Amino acid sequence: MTNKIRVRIAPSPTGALHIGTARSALFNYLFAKKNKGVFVLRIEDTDLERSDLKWVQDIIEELKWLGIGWQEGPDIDGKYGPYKQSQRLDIYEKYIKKLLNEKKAYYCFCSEDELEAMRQEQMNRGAAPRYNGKCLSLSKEKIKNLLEKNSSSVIRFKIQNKKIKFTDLIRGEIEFDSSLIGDIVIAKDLNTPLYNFAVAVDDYEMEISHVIRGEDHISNTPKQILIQEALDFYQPIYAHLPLILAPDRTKLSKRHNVVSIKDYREQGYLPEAMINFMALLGWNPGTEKEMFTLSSLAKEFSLEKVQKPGAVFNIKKLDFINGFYIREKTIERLTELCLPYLILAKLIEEYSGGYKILETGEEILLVTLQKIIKAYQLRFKKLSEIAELTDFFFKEKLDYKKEILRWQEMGDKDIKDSLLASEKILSKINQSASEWNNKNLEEELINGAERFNIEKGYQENNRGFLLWPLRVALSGKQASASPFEIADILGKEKTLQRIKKALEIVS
């Protein structure tokens, strides 16, 4: 064993990256950079029925975007290699053999009929589970016809009846009985490893120091310390992470709520904010700190400020994140993020001399799409929320109920003054940049809004029965950006047939 920090992550490539297996990359990846290590990506693969090559691809592509890089992996490959399972068959025969030349494993021919009636019996009599080691003490004769028939056999790691013993970074020394266990099955046959038996390998031929993984493996550690015993192989050193919980605290899991990276990513989560959000899910700095970049968490991360408790997952947690990330972009930035989105939802199509609205084929800037952008950079959590909430930038004619244009106790007629109140204002102001913009549309209609209050009747500083109104008329929406940052974007000649729309509508 080398004296250097060696980690691994090693997930199988069964399904879209997990956010637990994320986040155990992640706090790998820490540990690695805190103490100058070696993160490594392993590719577990040998359940060949359910691995597929576009889940590796997967796992590759999710934690480069996530910014979790490595030193050695299938994709740049490296000294211990190679790094997927499925290449390493030869490596794993040479063990198996030699566990099966010094009777430390053995061929079992038990059918499952069998062994489900053994299972039974042991528990009619209150009795855990295990194996009995039937085939233990089949000769070699009998052994090799049995092979050479063809017969259905696995290989069985024959378990001593020790304590086994271990100190877990994270939990402190755990103790397990390995006359529980009962004799494991390690492989299906020479060429077929099995879980358990590949990872103590990989991790030995690899020089593994630490094996930083989920909770949920603490029952696969006795059982692979006992084949390392058995290899003469040296044991790296543990740390078992909380599990990630649902808010009913129970595993997370696709019935509670979206658990790839991959769909985080679509439903417009950024990287940033899914690193800071997983780094805090079961470790806590120890102070009121809560945002971190990923260089920042390399150089305060430390396995002692894990938690024991699981880690519930809070979206409501994560949304607010994703905000500040997203607030922290320059417009220029969140915008090429942001664009994706709207030709997603047939907004806008992309050609090429830039953009245009799909519904009238008109042509738009990408400084006003900026525009939109920035009107709703402190309104969104996430990505994919823009297209709901900017599409009345984009439409012709907007869908929407007279009752949204009321503004508290507002009659119709109240509603229809107001409207004119509000055009009159507006069609005084030239279009011209000087004078049509957020700033000037601003000034004005507030102006405007007092007067109209006076005039009516209304309470003085209630601005809302002036602008309330208009930015209904101008939006479609209940809740939207203020009406000065929309009629800026539309333009005079737009927002006055808007107002118009509604003026129709409430007549």
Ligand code: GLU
Second form
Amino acid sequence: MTNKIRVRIAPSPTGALHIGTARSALFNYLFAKKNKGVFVLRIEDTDLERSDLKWVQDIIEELKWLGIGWQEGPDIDGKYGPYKQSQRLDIYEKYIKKLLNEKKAYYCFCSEDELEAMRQEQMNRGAAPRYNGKCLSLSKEKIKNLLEKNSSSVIRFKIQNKKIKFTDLIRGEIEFDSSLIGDIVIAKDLNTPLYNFAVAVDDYEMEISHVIRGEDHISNTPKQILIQEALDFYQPIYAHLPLILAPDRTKLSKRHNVVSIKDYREQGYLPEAMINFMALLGWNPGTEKEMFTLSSLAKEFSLEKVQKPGAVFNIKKLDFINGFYIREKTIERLTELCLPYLILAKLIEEYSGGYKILETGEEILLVTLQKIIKAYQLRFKKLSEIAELTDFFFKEKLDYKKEILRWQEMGDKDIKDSLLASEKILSKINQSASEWNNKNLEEELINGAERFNIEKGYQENNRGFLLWPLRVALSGKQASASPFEIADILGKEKTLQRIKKALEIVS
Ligand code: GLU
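The block above covers the form predicted on its own; next, return the form predicted together with glutamic acid (GLU).
Following is the full complex, with the preceding chain placed first.
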């Protein structure tokens, strides 16, 4: 074994990259970075029925999107390749034969029914169900005979009864009593190895120094250790990461709406936010600091600061972190990221190098789109929200109920007076960049609000009497950006049209 740090993840391509696997990838990546080691991506596709090439693609794409890179893997050959288990069958075969020759493994011909009867009988006696070693005593001739007849069989590994101890870097000393395990199936045949066996062989062959993986694999570790011992392999160092728990502290699953990395990406979570959030799923810097980029994590991360108890998945925290990274973006970049969502919602479309509003066919300049996004930069938590928040900029007619124009105790007549007052103020402002801009509109409308309150005898500093009906008239929404920002973006003509429309709605 080299004394170089070599770590790996070994995802099975049976579905989209899950957040648990992505977190394992992140912790392995960080550990390798911190220790100038090598991070290997190995694809566990021995279960051919459940594996699919498209999921290998998904794993690669999503890890790259997160910014987690590897030095060896199915797409980057290295000296320990190939990196897909399905291409390593000759290696497994060699070791299965070795175990069979040394009588450390044996063929088992028991049928499902026999195994079930065995389990029932053991459970009736109150014993732990495990294989009773029936096929261990088959003679060489009998085995040969049965194999020639193509009788269905598997290959079992003889479990030595003993206490297995190992030191886990996160969980400390761990001890298992192997007599509870029973002889496990390590392969369906010489060319079809199963998980525990293939992993033990690959970790050895690839000179993996540390196995960092989810705690759900902890019960597999003693089996892998026994296989290593039987084959005279060295033992890697283990670190089992805490389970990711749902808010109700049960094991996180699809049922909790927790989805694949691809789904998070499509919902508009940023890779920086996913990285930051996943790092905190089990790792704790021991300070108040909560915001970490991938490169700062690579410096600060250590396995000693990984907690033992399960890490609770809190979507509100992810939203908070994502909002933070949305605010960190330049407006140009944020607009670029938001555009696909506006297109998907059929609000705008690309058109000869620019954009046009789908409903009206009008061209909309990139700077205008940037202003729209800027008005919302502080107000949204994930990119997919942008279409619903800003749709009114792209619509000809707004559809809203009269009631939402009302501020506090205003009557219909008061709303009308308010809209007329706004109309009067705005009509006097010139549609030129020096006058019709956010700052000037704000100043004029705030002064106007004060005058309006005095005129109507409203509480002096309650600006809602003027600004609320105006803002609703322009957006058609209960909540939106400020009326100044919206009016600035809409321009004078549309702004006045929308006020007229609102006046029709109240009367
Ligand atoms: N294929 C296993 C998984 O995706 C690998 C576990 C391991 O790291 O050994 O969970």
